[in-house]
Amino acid sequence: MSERYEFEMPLEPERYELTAPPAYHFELDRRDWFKFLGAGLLVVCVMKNVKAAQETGGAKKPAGEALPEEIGAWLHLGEDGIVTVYTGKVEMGQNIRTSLSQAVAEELHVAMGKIRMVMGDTQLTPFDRGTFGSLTTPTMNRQLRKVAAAARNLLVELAATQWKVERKDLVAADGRVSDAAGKRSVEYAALVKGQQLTQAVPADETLAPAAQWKVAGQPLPKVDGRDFVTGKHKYPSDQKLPEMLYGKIVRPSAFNATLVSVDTSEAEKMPGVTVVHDGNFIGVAAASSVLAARAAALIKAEWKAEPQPGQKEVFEYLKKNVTNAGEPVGLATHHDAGSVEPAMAAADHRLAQTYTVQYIAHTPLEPRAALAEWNGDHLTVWTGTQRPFGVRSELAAAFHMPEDHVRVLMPDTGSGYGGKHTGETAIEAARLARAAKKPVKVTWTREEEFTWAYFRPAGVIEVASGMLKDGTITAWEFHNYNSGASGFETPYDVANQRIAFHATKAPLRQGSYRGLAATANHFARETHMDELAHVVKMEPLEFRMKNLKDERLRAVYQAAAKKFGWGRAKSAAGQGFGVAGGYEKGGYVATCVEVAVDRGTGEVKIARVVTVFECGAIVNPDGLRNQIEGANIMALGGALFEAVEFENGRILNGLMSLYRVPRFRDIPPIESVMLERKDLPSMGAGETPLMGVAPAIGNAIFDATGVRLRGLPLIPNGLKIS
């Protein structure tokens, strides 16, 4: 099975939220699967040491204590012909439920309508680290194909045994096994009727090559899509239980503030209100959200916070507060090749520049929400999270209880973008529910989401390079402070390199964001490449191709240039063209942008975006196109105007009316080109299409005006042209 690949994938250093200390410290005393699915076929596998691979939370096992082997069930074929598939991956708007169903339908040879996908339920699904890192398609899609193929092969074996024929004379198709002559045929459901069959997943299960796909590779409509557009689907914030109460949390006055004193007496006088003060946690539960808010407002809490840096000095602060003294701090944080200093000294041209990226917010459509219910010493939580098993561990640790007493369910949630990895909202709801002895739902307000969720890290990136007169890059030095190491290695052919990530103290809570630091690193690298091209007076795309050997990256650049019409003459004043590209998470992207700049007003209009993306064999073309376009739209915000404004531990623009995200009028024509490689494994598409947008825009603005912008966002207040 694929758990080796899935569980041993190293975590990038910028996933700060996974190593952060718990949000709350409770003063609580410690308290102390078999699934009955009916007759049918159950496909399972043995998963070893999966709890040891859990990256955060939970009470640790004593050193040397053996972990039990766990049986994980992946697929159940019932007597009614319904195929129930179990995966710890979750659906948060990326349409992965559809492509995973296609994987099963392809190998099991059943109709899509027969498949039911159970996702993100820690009681029912196999352990999973989480839905992040563009890992679902390369890992889970393949895993479920192997599971479905194992089930299909067993069904064929059953038919061969019943009919006393050779297995090679039988075929499986359309939910049936038939003989080659077409004289006999039996439905899968009939084969398993009255039996309880178990089949393990072979490690070497043969899968259909992409060139032979019949269901996978097709632009099938989104599973349950009608429920989402009609309002039938219930998101985490829509969940309800009988006698449910609503929770409200009293927040600190600033980041890193400590509680000095609290007076809850006035709130406690309100009938029907439960007040909880436990350690640094203060919250209330009441019969309505309005009543809960009123009660919380009556609580008088005094907090103490030390002076903290603000947005204006954040880059200086990061450079001054390096915590690793320039040495590697973890996985994939340092890369060296050749001898940088001699190559730099011998270069005909040398260039050194600094690039910066501001903190930005995830701004999911649905803020965090959780509904918690206790049944004795067992806890059930419905919450919007990308890591149900991680949240289960956090809950178990917070309440000093075994993980098998905690169940986390994830109803398909309203987006995450890397921002819903942690379980603070689930813990808040569970703590209030324990005190109230009733189910409690906590739904963060938009202002809470902006303020108390973690942010995409700010960063300072210093790049120094050397090249020959003909444009050959001979030396490359790249240092990222705080933002992260994802995508920091250059795809260009440079013999002498020094690339490093430097961890720092951070003024804000920070963590995973769609694409991680690859967005920042691509921005710095691709802007610098444009600057180098300008130094030697070479056309920007020609300069890249001169220094590029990677054929897959060359292919997307060439396709983007052709689609865009790269090299054509400008037709108007203020018009500019920019190009950028790279690879990350197994995907290759190139983006061309056209801008129109009004030199009088400084207004910049994005006139056109062309993005070419290649991620191996395509599972669902419509889903992939949606991912590319959605990534481009999201990238516009971080490129142009998104930035968290903060001062002395407080967020200053924590409302939708103050925090600028892309609006309909900001969206240019976006042309997506998908290069398919059926000879290569399918890779994820949720992150990489973002990478080229910001540098391509910045390069286009330079082409139009001669103004070089080296910080994200590029034009939060319009372009200043002197």
Given for the second form:
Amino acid sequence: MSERYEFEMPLEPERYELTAPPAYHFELDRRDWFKFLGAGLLVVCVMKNVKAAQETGGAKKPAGEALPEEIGAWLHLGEDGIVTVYTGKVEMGQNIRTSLSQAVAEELHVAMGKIRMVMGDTQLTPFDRGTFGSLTTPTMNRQLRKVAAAARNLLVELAATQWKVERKDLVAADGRVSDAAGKRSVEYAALVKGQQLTQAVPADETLAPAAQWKVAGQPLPKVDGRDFVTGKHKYPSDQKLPEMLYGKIVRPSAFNATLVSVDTSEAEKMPGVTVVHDGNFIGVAAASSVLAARAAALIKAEWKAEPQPGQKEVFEYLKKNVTNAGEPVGLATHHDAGSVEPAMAAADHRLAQTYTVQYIAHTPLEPRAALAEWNGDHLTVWTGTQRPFGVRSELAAAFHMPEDHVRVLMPDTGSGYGGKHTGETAIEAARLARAAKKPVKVTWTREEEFTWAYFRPAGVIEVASGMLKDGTITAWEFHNYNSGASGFETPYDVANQRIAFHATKAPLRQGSYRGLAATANHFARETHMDELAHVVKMEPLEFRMKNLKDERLRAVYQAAAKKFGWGRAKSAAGQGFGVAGGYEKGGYVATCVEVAVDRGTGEVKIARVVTVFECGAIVNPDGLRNQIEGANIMALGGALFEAVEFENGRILNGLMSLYRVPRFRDIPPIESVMLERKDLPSMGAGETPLMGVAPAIGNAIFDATGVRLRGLPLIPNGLKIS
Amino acid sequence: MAKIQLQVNGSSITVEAEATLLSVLREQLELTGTKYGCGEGQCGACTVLIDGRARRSCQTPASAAVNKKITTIEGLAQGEHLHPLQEAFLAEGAMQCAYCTSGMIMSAASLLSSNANPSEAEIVRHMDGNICRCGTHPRIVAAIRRAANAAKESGR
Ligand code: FES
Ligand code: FES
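Now show me the form predicted in complex with the partner chain, since the one above was the form predicted on its own.
Next comes the full complex, and the chain you just saw is listed first.
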């Protein structure tokens, strides 16, 4: 094997979500579009400024003159009345296939059943950086609404011309244009028959205000829901092609190990088995997964690895290995206001504390999977990824081929949570498929997923603050080591601030995780706020409100307090109440928690969680509630018990039986309240509802016991009360 | 390679015996509604019914299922007519990515066949071996309750 195989792609926190290479080469001209789509009406969304184009679009240099420069999304209405929408966003359980369809139905005035969403196919959809950062709703949802509104206007205009009447006398509803008097009516499909109409819409077209929404704003069920309850939907790991083989990779003995020697002869003797050894890559492909596993087990490989830091010394390691090299692109790593030292010196009370978070694993229930097929020098890969275009780039780089020879498709996937940004499984399947000259599917085992994916970064957060006797915070210093800068600014009103993120060397491969560092930073900040309230003997919510001007955050705090019944007396021994909140990615959250602690056994029961969330106008209340509840439940794991154990380059608890995730018995009653602001733009909701859970639990445990916990997870082994 | 006969979703099928029931279903029979989530018996994504009882197909050798009635998620509906649990999961929106859904429904089907009217605590106890990473648990419990009620009302 002579080809170079580039496998390791370093990942860093935050930065990973912020590189934006718009690399879409659109080579169809106008006639080709219709050849490919069929006659009808085509509307594309043009991005005016480059930044917005990079966000969710950026088709470069189209050949056809009529086509715009920067495309975010496009929509085709065919002669059969079917509306096909093309977006680079992907579906992995956040239900955007439904909410984006609603956006189109709303503006185009067609039934949901007429809409098909083509998502995350690098050949058919415009370039997209990826589906993360709670950006789909604020960006793609708006673009699609604009495209759909323009299509509707065009249809009305067509009918007006045909009937020689004024546009204002016509209405579009239910897939038809009719005159207001109700005399004439024509289906959209009939209007576009034999036509090849194109229109480009600027991104700043006016839209129906949320208060007038009819379809958007409704709690519609998941589109194609039936396919999911009948087992019909094909996830990436379910994909199959004729003659397909199953791949299995021989993994190194530890992280960063190099191959000393390998003997593949026994495996090669097995009939029908393809063995690939290329640099550090060793893999096999065979007719069944059982055969592939058997062949892989016959390979004798010897690896060499250097000693590596383990979980026991992780926080020390992070503090000692500050690099501050390469600050995250586009994200502030520092925030300064006023002057901290004099304010600190003049304060009546000063408090300095350190908070920590452990590495945790995303544990998507569907592990990474990819099916790769070569056709001459063209490669097609079906894989579960949040960045199909990013994976296309990775494949092109790994195999030294142009990107337009690579097609990546993303069938709706078994979740991601920020953990499926990379394309290693796609590369593995493609490498094996090239050698085998047949399609190859690679599905990671749970253990591989726990070991060879990447982790939410661990971090150390140091907070120092100064405050006046009356509880006014006057100085605030906040340093985050390694875990990230997301959500590190304080929403509270403090005149003198120094806030910084410090990049460090990382002992494990790390990357994005639902909410990024905002979870860690909220945990540190909101725990510290509670500690300060305790110092001045103020009620914790009142203390927060005293230092808070932001109206939207005040509103969610007030709503949470009301729903929870904040301020009522304790009714049992071991009972405790905690509150925490904040804002991030345009969403505002406040969470109140009640715990019941058994002082004898140290068992902590989460008795109740109330989370109030506000993210502007709501597109689908049912989907939103699902996201809020899901985020709260996911947050319980990281708050209470999840931690990756590792030592010397190995993961020690990389099995579902060893790594504990929330189960039915762990789920408390969760009450979610959505505050709607129809006057504000819709923002994403997949991440921010997590933020308040961990600090609210920690604060409730303190309230119940007087024990202050400053590390996540809070109680992996129960609570120790001395 | 040894061949065995399995009764899957009402048909008799000859398969190679060498693997777990999960890989036979997914690779040989292309019944991919049954999912792999852990291979350790820990997540329930691979749950099928064997003689009406929920079983983890990743922990079941295919040979152990000979002469038994195997039902997968694909065999639960009666033609176009969905099983009450399938209807209830749709009605409650009890899924996000839905990768856990097949296993959840099969585990719940086993529960309802032995306990037509389970309490919430009984549901939680029975379903605890099924993992949902998206955090859809409250809705799944509600869907199981709904299916139980629907069955009661229709007198099944
Ligand atoms: S795959 Fe069988 S229990 Fe997880
Ligand atoms: S819905 Fe995604 S794992 Fe349950």
